[in-house]
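Consider the single chain below, provided in structure tokens and representing the form predicted alone.
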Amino acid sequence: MSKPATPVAPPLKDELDIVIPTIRNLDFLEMWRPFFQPYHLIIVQDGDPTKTIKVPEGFDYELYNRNDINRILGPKASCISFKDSACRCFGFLVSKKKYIFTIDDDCFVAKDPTGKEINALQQHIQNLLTPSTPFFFNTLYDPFRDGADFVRGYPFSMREGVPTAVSHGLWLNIPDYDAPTQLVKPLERNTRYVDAVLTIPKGTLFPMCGMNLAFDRELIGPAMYFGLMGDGQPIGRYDDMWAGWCTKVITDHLGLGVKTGLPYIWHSKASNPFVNLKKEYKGIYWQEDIIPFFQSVTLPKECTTVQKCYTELSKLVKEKLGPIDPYFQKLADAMVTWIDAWDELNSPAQSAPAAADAKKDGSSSKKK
């Protein structure tokens, strides 16, 4: 007589938070229910804090609005962007889990070429739990995937790899284009499913997108600051880019890895290219100086932690990018404030009281 199957616990159920920035009801979670329901959600409400955000029944979540952010961080709340999805990094700040997966509310479950729904979270976990190979490129891409290995000529001394800090996923349907490209190719859609994961080599920057992203919070969390964007700032839509450039410089310095490729999500909505152009135009101009800056950054060997690396990077931002525009001096100061806030909420002595305080206010909800 056959025995009933033993239920399989979702991977990292008690070690991972899902962070979602939003201004609207989270109906999109219904499609993700089979994959997300076992996990804890941190919802960061942007915009008007008096608006009620509806979350489908059955999800375990905390919801923070701007009033909560101001109450928990006090004067340090100035480092958290307003009216911009960059506010998601507040969720990274208050999480107490080892891993973070963050997704936008216009992203849905994609299907692979066989028609099977893709469990994006499961693939991100697989990426994070297997090593990266940033020092020598493997032409079969990720050698730790099933059916792959290191190719002939790959140094045996490097085959152990390094810990993976970041897993960067991609998108089917609406590609993550900047405003000029949107205007030139308004109907273009990404239909190419590339079944590959690869480590981004050391010394190579990349444009990180925050809508389908996972990372090891303990390894790289303090570098995942999405900058000053949105309301009151001269730039928008560069929040994830900034975090990605900072993170890549620091992972390279500390000997950590970044993977990109699988998993795919279905990006459902193209944002307005004219609105985007207004947000991006200074960034498009400035990035011609920003990227060479990050390419040339060398962190001193004394920088042995993410916090030390990020603080040193803030000094270099003020020194090297500050002359371009006063915004970068303000951004450099916000980077320091962010690290101060991170240390305040995440030190062993403070993490438990801070977590308790985060749930005291009635506007923060926790439901099951």
The other form holds:
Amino acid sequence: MSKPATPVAPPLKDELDIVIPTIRNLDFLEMWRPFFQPYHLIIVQDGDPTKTIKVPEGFDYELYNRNDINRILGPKASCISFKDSACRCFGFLVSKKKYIFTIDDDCFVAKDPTGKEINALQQHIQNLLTPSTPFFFNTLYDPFRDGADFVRGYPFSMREGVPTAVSHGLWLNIPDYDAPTQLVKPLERNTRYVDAVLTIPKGTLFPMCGMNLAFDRELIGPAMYFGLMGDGQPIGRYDDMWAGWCTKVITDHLGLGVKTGLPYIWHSKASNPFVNLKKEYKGIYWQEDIIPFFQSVTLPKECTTVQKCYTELSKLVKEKLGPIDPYFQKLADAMVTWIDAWDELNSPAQSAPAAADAKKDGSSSKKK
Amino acid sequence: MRNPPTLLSLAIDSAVINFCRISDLSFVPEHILLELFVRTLKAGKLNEKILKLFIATGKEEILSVIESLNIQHILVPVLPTLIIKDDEVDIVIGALQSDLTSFMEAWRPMFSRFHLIIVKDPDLKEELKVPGGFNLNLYTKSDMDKVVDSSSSTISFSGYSCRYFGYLMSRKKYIISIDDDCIPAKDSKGELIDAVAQHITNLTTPATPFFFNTLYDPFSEGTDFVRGYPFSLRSGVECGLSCGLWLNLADYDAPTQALKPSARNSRYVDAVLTVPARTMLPLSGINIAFNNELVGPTLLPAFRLAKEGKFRWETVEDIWTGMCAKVVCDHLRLGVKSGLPYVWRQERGNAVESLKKEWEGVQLMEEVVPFFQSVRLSEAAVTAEDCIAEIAASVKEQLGRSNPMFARAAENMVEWIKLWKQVRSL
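For comparison with the form predicted alone, provide the form predicted in complex with its partner chain.
Below is the entire complex, every chain and molecule, led by the chain shown above.
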């Protein structure tokens, strides 16, 4: 492959924010430096706001802790989870960019089978900037990748594809298993590098993992609410699942695409399966009702924006899932709060003051 | 100084490596037979078929060695779900070229265990050349004429459709079919891929069409269902169809291949996945396998282009059949898998030349997609035959009006089901 004579600017440098939830530290950023340094970071600090989280030198970032979240959202802050990585969606809320890439602080750079380090961010960008094909399955996977195309029999009328809203990446080493599976197979590692990106077909739900995820904020942002999890909530480790089901229903309705597959990151930390079991316990039961709910949801034609879709969804959640447990009524209310907060922070008039708030606070925001 | 190996020793070693070519050991002197047995064991190459060969010699010493070693006729399953007997599989090959020697030799290590059905394209004038050492049945035009009255029927077995006659004749549970211009491919480690074994694995492990697993086939080695996958859906459903892929010459249509003449598929994607329910896919006949007991009648010759040719990009018959098959599988709650195995598809034909031909049917295929995506079958349709009958009726009613080609396809489908039942009642 030929290289350009002058260095090319990193793609979407000024249009993409990297959102990282953390409660420990950001040491992992050192490994990602060659790939992340050109981009702006939004750090969402979970847990004790009095603790100082050091950001490695040389990164351009804004950092929000619980005090910032309370200050910026006021009473609406109740929709943002505490003591759970679900708090990351606050970063989506305050971002001003078109694209978001979110990654966990125990995810490192993986290597492909040739030994080359994988630039996960670049692959996500490529996934988002090329169309998806949700209406008909292409057996050679993403036809917009180099070296692939639509196969014989793929309807010509569908070959333009639709805009891609979400790019869902995968993980080598510690796979994203639930607690029961972790208990049964504590030593299993994902060593299979599957060299494919593919569109998840319309009408099909999937388990969306928030560890290695990118999306087009303008196309689908308001649907990326990670729910009420963690402290004071009956459930945990279902935040990204919830966001994924809502997102898929809405992207299907609006004719947008969701891709999954490459890029891989290296997931290093296996969480405690017994702790996980406690968090997931209710979710494992509830999911048997939640899934049929999402599989049968239909949104009315009048829902032409993500916010309208999401608001409608919140009504349906209250009505259909409310009877299962009062938690769902709370969740439905939080979904409405989230949309209110989104609209408030993302209407044109509001964009300037919110950014200024982040810098004024004790949390430092360094410019390169 | 060490003695160089004797000629006999070299011959025995060679025999161990080439067991797939040996169908009879009765002529071998007993002492050599014993040595051969020992070396086969040492090389770890003793399998059911080879064991049978040794036992068939009836030689006492061999039989007593087998007994003393307590070797038993048990096939160790790869996955603890199903045990496949070799006699449950038919490999159906449609011969569009007359000399199948290099094709069969290339596949010998994978095919030799199984029964083969070779069907000669009725348009092929030359005699078929097929190498020996296979357990096979050969069908030609005269066999087809006995079963299907060509004067009254519109079903044609010409070209790629010749293999359907093989499906009709087969009584086995699993059928695997590969185009005769494909040879075994190599995986990313450089090892030859046993496409037959992979198809069998796909067909005998559950499929998961109701919810997408992001780590692909959860029943593969080293993987599982991910967090968030509903537990009630984790037992999966039976797999009806296994669609393999192609390295080198991918299955592109003529315009695509003509636009990118040097495009070759070199990407080995190490995955099998279930194509979700209600999602259509382009089924390529180049490298497929199916559960004949569950979906057999669905793989049928129905839709032909007016000027269908002898290159895959001059046909759409498998695409039509594939959409019917997916509708049937979705309705019967069976799975369709896609991905591994890969085969190596050899260079053949000129896409630009094919483009020059006029195809009435390719445009027509665009019209059928909405039909297949929306067709729903009744609760009463509980077998593949029932489903095909209902689809045919819908095709006739909804599509048949706009174009006689669809009406004819519907008729072919109805006739095929009749044939299917007739052949099986004999």
